[in-house]
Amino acid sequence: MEKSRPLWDNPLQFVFACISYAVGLGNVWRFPYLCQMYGGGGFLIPYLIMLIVEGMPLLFLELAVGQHMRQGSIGAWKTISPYLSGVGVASVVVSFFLSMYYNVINAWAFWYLFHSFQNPLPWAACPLNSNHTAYIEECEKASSTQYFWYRKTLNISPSIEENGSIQWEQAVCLILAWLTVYLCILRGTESTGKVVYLTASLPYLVLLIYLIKALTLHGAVNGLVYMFTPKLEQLANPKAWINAATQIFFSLGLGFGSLIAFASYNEPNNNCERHAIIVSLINSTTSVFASIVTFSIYGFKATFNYENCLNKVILLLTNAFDLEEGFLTADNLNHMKEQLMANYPNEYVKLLPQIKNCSLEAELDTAVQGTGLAFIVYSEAIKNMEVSQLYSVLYFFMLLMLGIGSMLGNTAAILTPLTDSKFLSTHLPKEVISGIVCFINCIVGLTFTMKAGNYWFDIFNDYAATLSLLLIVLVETIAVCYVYGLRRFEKDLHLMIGHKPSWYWKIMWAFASPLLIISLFIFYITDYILTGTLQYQAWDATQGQLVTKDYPSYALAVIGLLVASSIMCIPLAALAIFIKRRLKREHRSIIA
């Protein structure tokens, strides 16, 4: 007698999941550094209209496909048709690859919150040299922040060639979060339930004392202005509607397999069309609601930033020309500039290389994302806060219960399909099969702790998913509304919600979804060819910043097998289907 499936305690816990799967680091470090690049509050509008043309439908599909079918991405798409049984292994693939590297974030968030608890924090301020009589040379070239992050997290070689060692603070890291993981994933959605409560909800708590505390900061005001502040003529910048849809399609998590994954642990009557709206509005909010937290924090910084500047230049002007303390302040500052100018030109032009332009705007006008703005922009904002290591617990906390909850749906995508396999589920329990998958990321993301490991990492993020999914996506909306049938498939929804999908749903499926994902598709390809050679931003020691380098022949090997081996998934194994079922043929006349 075949085995029950397990199922969601209640909808409430599925819906959870999904959300702690799809709100995720993303929601924090690129859409505020997108609404940056490209209009403030103006991008508001191409990412709204994405998430009605393409985040909605496509999410709505997946949960649908996942429900009905009742298995993982493989078994699913190889239920619609076995020449699609290469979607799901490519979106397997393609999940193991997001693994692999993903982690290390949360293995970073760890070694931040442990050294948060330090009074004064490690990132404060630059250590001594071996003398004791200066700060060491790297870090005054640099800021105390960035030295914490690349020299004693990262511990940063010059390029890629340069592996070095397994950074072993890093790697026990990794092994503590592939072992939180494990233990969240240890009995299915038995344990899985339990933990997505907490991983969905205590980032939206910490986020919201970071707002209250972010108001009452000292020049929050104008990064919010500043992000509210709409440039309107970013509309008729094409990247910025290529880029709304990209964060809409890669926030959502569509094409992984995760949420069929999670959606096939349904009960066959739950409202997955509700839960798409639910889920894809919740991720959306989010977004807007930590941008508001960001740019408050951004205004913090960059006015703290733009006064001590000011600061500077008024003690090098006051020293410089003997002036009353007091008599420069920012008001006069470049009045005064211009009177010092006129009365001693030649005094004023030998300090012209010190004195810096202090400007606000080119403050907030700095752009960060990723790792950047989670572990340097924000360290630099927190360390100069009130109670500093209290924001800081929070701060990391938030980011592990972030990446944690993508992990679940990360691991979900890969575990579902192979628990569904018989032939794995009869030899071996489920956590052992957890165990097996959890250990081989582990061993592999060893590679990521070495000294060149985040230029790894950087190709993973960069290279590992974005063509892929986009090819994904484009073959399941295509197997669904053209292979399996879209009449056929809007019986099947009749049946699960006790109603026909709308008008808007069959129209964004079959015609406007698609040709969204093969423009993207095609920007991206012209864009890698336009690009020409490749190349990654390489820590100097010596200059103290990011120096642009050519990534070597190897490395553009490792991008090429990246993209080519979950894509090449797709047709071989719709290839391997073919040929076998000509084999069967030819065999059959044979002994006919």
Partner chain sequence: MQGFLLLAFSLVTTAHAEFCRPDAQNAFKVRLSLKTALGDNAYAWDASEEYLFKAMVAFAMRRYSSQKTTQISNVLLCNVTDRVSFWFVVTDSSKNATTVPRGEVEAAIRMTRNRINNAFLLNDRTMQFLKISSTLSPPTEPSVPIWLVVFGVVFCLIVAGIIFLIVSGIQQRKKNNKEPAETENLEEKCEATVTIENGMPCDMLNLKTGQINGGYAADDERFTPL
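For the two forms, the rigid core is made up of the largest set of C-alpha atoms that agree within 1.5 Å on superposition. Positions refer to the first chain, counted from 1. A quick note: this is a predicted structure, and the numbers were derived from the prediction, not measured. First, how it differs from the form predicted together with the partner chain.
- Core-superposed comparison between these two forms: the CA of I443 stays below a 2 Å shift.
- Fitting the two forms on the rigid core leaves the C-alpha of L323 displaced by at least 2 angstroms between these two forms.
- Put the two forms on the same core and the Cα of Y348 is off by 2 Å or more between these two forms.
Form predicted together with the partner chain structure, per the form predicted alone context:
We keep it simple here and write out only the one chain, dropping partners and molecules.
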């Protein structure tokens, strides 16, 4: 007796699962950075255009394929054409790479969350050196939040060559993160369906609390004004459009096979067209929402640092010239500086190297993305708020929810094809398969907890998924439109959702999206070729800042292997099927 396929309890679970997967850390830490770099409010124009041209059609395509074929990525593409089963395998390989390094972020979120229960927060002040006379030098040169991130959390080595040992604290947090993921995927859709209610909705609650708090912070308006003033001249910069396209592409999580996996657990008559539109709109709205919060926090942090800088200069001048306290203020500072220079030229000249030019713009201009934004900038802003423990707990809990939501999608992309395959599912129950996948990922993930682990993390983050995904989605679109046939696909959709897709979808699938992906692909390749050697940012403890270094040859080999191993699946699988069929035909002709 065939086991019936597990289903979502109701369509809401499916929508929540997709939202929980798509709305991830990239919405919080990449979109605000892009907004700042490419024209503030003006960036929304290429962003929305790319959403309409690329995001919604490709999302609808993947959901429809999954819902119709009712199998994971490998089975679905095999059904479309046996030569294309490599696409499914490539998706699984990329998902595997992603889940290896992505859960390390959850481990870091756990680490910070557990450390938020202290008063004062451990990253609020620098620790003392051994004889208690001053603060630790590395911490003085950098800042306390950077010190906590680079030294206490990562314990990072000066370069990727020095591997160091596994940090047991991080390793233990990583194991906890994997246990949490295992708990959520243990029972398949039964457990995942309940968990996504939490992982999809809680981040919005926290973002709302943060929005209210952030808008009341002193100086938040500076950040918002800075962000939303559109610099429309950036629209002429092709990088703005390319980054908008890339952001939409990766933010929705296309090509990993997770969307196909989620959709395969749907009822066959589920209206995936409406769901695709809803999910992509919610994803983009969340990005804008998160960037409002982020820029308020930027504004607060920049204003705080600016005022600190001014106060330091005032103190320096007051002490040097023994002026009365309160004589120098922020308003009369410039005027008084000129007066002092006129009256005491010699002493003033001696002080000149220490007097910094404080500028609010310079503070706002420091655009940060990625782990730097999430763990350094945000924690710096949080430590200056009142009741900082509460906000810290809320924030890192939100990061955790976002990260786990995305992990559920990643693991679903790996597990659905495995549990679909008859060979594995007859021999092992799905709990054991999930357990084995989690265990392997955890063991490999321990490499990211070594001292040089963050450098390897950056390699995986930048190269494991980017190029391969573009190719995978390109092949997917071409396969559905031209190999499977657009008319056949139309008829299938008509059967599923009750009406044929409109001309907008058809044009996007057949022409616009493939062309866009090809141009993105070409851009990436030329960018890699033009930059020559790849470089990375290494933390220099003696200077207390990041320095640029070249990757050693074995790291470049790993990068090449990462990209090649997923891309090669497509032609190799096609070749394998072709050879198998030739052998079968010869075998038959021999018998006949």
